[in-house]
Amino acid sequence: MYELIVLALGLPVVTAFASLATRQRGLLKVMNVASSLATCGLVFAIAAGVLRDGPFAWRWLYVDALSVLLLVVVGVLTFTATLFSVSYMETEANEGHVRPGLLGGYYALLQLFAFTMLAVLVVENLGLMWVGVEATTLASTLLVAFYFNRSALEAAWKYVMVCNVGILFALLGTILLYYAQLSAGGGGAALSRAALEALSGRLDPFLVKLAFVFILIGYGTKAGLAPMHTWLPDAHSQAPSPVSGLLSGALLSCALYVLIRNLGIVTAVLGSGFVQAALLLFGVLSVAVAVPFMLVQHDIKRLLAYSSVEHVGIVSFGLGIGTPLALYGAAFHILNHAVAKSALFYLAGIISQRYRTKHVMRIRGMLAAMPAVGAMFLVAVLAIVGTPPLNVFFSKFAIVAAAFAAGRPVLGAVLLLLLAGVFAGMMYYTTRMVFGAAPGGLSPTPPGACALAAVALSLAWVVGTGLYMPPVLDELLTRAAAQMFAATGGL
């Protein structure tokens, strides 16, 4: 297991440096796709090891079912993003949006971004997790600013400023946890999660509550919880589409993961009531804030970005409900949202290249202009709004049903009402874009085979796991939900 983890961390770094040294575009693409596929395979091997042998712990490394769930998300999305990039970035270079000489830098940053996210998920120490989350910002900022135009630079600047302020709050909360650990006489294993949980009976409740508030605001900012989500629409809309998919599907999930890991100590000291109330508040607020912005949005990538705010809110809501069913739904929803939303961002990239705009009112007749892309976009949108029998429906249904079963019918009804608003807004724009006659003057460049393959793989997962739940996936989700239950304290 140790060797697999080291290889999974080392391969993206080696590929990043090799990408910087490679000048041949063909070799660059093959090398990065092969590396991402190998990393994805290593992640699945780690998952199989954990499911077979249980959690792995060695010094600063720790991997359990919850870690594995997120490792699978990052591994799969890194592979599909790299595969999609082969066609997408080639078109961008051919049309003059990107200098061909910068492609090596693009792939290098993409691999480093994947490395930082993987690193967050395999460390046991809360301080190292904070370092990893900060590193994700550093690695992804240049990807957000990759087009180096005014809008991209403004979005990258806002991304850095907002996330760094948020991450400073998280640092302050982490320092307070360390101070509580020192005060309780446990300074020997600084910020070790296991050591802190063992000391939970002696930690100062006031310090821990204060630390939790800062940690929730800090990592909640990185995860895109409202009202700290303001960086998200700008960054997602200006980054290259493969990067937008990674930001929305993988990065937000990693931030939620670190938040969940911190909750284990907080609930052990304070109990679950305060934590669950805060998670429910931010969950409902995130969905409520996303709805009006989605209804008036005219930029397709900003529309998808606000949809991500909504889905992060749904996961937070599931964590706040805290029953085994709700946590199973939250774990499933993290996975489903990551795959479906990354596919939507990939499709948005193809659409904006073909129509030469991201304005939804200028995009129409997709089924007529490019039937395969139009059909895939329709399926992806139907999935993300929770239409049966696609997999997002089942994770949403589990969370809402858990709210009613837990004796919180008002909260469940409010969430259902908000989700209905999201459905109406998304389907209004989608029907305008997909149906009708196609306008003239479209770009003659068809989407590349690699781009279509990346989207098709993602949608196969979305449809396949909606129709049939593989026993191994059910086992992984059940164990991840059990880890979350231990972290949030349950009801």
Contents of the next structure:
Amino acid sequence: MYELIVLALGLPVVTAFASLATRQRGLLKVMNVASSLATCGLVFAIAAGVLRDGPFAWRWLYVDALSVLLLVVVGVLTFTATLFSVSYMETEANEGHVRPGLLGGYYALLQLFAFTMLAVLVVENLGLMWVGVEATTLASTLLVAFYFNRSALEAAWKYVMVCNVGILFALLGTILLYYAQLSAGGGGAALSRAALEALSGRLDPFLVKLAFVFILIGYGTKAGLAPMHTWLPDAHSQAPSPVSGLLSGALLSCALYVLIRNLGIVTAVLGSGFVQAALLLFGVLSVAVAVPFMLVQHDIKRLLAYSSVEHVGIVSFGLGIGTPLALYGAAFHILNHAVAKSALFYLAGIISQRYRTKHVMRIRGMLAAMPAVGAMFLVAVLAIVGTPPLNVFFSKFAIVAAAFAAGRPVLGAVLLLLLAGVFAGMMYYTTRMVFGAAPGGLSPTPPGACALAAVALSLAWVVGTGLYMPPVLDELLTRAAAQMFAATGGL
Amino acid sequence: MEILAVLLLISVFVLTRTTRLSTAVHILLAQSAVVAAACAVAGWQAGEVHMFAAALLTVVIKAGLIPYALLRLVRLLKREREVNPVVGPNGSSLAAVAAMVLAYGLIERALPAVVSRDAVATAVALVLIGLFLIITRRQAIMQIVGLITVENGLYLLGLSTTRGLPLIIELGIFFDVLVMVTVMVILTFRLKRSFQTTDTSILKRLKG
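Right, and the form predicted together with its partner chain of this protein, after the form predicted on its own?
What follows is the whole complex; the chain from before opens it.
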């Protein structure tokens, strides 16, 4: 197990340096796809090990079902993003949007970004988690800025400023937590989760509450919870499409993961009431803020970015309801959203290359212009708005049903109403884009095989787990939900 | 320790009055040096070796590499030495004084059990004034200076409440800060090339 984790962390770093040194474009692609496929395989091996033997803990490392769920998300998305990049970045380079010499740097940053996210998920210590989350920002900033045009620079500057200030708040919270730990007499293992949980009876509630507020704001910024989501639409829309997919599916989920881990200590000290109320508030607010922006949005990638704010809100809402059903739904939703949304961002990349625009109103007749991509886009949108029998429907349904079952019918009804608004907005734009006659002047280049494969793979997962829940996945989700229950639902 | 706290308060106070980028970076250098000294003094008092390592790292990274990079950047930005703040020097100084009063008030109420009250209050003041600088200064470099000031404040807070985090976490934080500044210097350089200015108030094309 230890070897698997070290390999999964080491492989992306080695590949990153190798990418910088490689001059041949062919080798660069093969190497990166092979490496991310291997990382993905290692992640699945870790998952199998944890499901077989239970949580693994060794010094600074800790992996349980919840970390494994997120590891799978990051592993799978890194693979699809790398696979997609092969076609996408090739086209970008051929069309002159990216200097071919920068491709090595692109892959290197992508691998380092994957490494930082994986590192966040396998450490036990809350301080090291902070270091990892900060590193994810730094690794992804230059990816957001990758086109180095005016809009990309603006997005990257906002991203790095907002997330850094946010994350410094999280550091403040973490320091306060350490102060609480020392005051309670636990000097031995600083900021270790196990040590803090063992001490939870003696931690000063006031200090922990103060720490909680800063931690929630800090990691909430990184997770894209409203009203701290301001960096998100800019960064997601300006980054190259594979990176947008990773930011939205993997990075936001990782930030939520770190938040959940921190909440475990807070709940143990303060009880679940305050924590759940805060999660519900930020959850509903995020969905409510996203809806109007989605209804008037004209940039396809910004539309998807606001949809991410909405989905982070739904997960936060599920965590706030806190019943086992809601948490199962939240765990499933993290996974479903990550795969479906990354596929949508990849598709948006293909579309904007073909139509040479990201403007929703100028994209028409997708089915006529490129039938396969149009059909996949339709399926992916139907999935993300929660149409049965696709998997996102089941996780959303579980969360909403749990709200009603937990005696919060008003909140459940509000969420349903907001989701109906999202549905209306997304479907309106989608039908305009997918159907009708294709305009003239489209780029003749067909999407590459690798790009189509990456999207098809993601959608196969979205449709497949909607129709049939494999027992292994059910087991993983149940155990991850149990970990979340300990962290947010009380003891 | 009290003397160092006073020096730090003076440094941020002067920072709110500076209108030249290079002066601001020099003050930041001095501020980081004082933080390093505070770390060394605290380490000497507590007899902890790892704090000397942290002090050394502070000197090398925050009083060495980062100011060096920022000063080189300032030299590249010809005709852009003047800071053009949203809130002028007098208003900023007033805000700084308010932040200091607020910091002492907060400590009195929130953390009455803390031993080194002056150091903690200084740390909170640094954080507040750093945030104020980020919000009210338009120049990219001034925002970086504000960010490092916040970071220095948090570092001092950790130092005065908990004698600093364990060395491995400290190392991670130092590394992050170093990479953060590197990334931001690259971005600032690119801003200058694309927009002919590093005034971030022009960054408002992306909306809705």
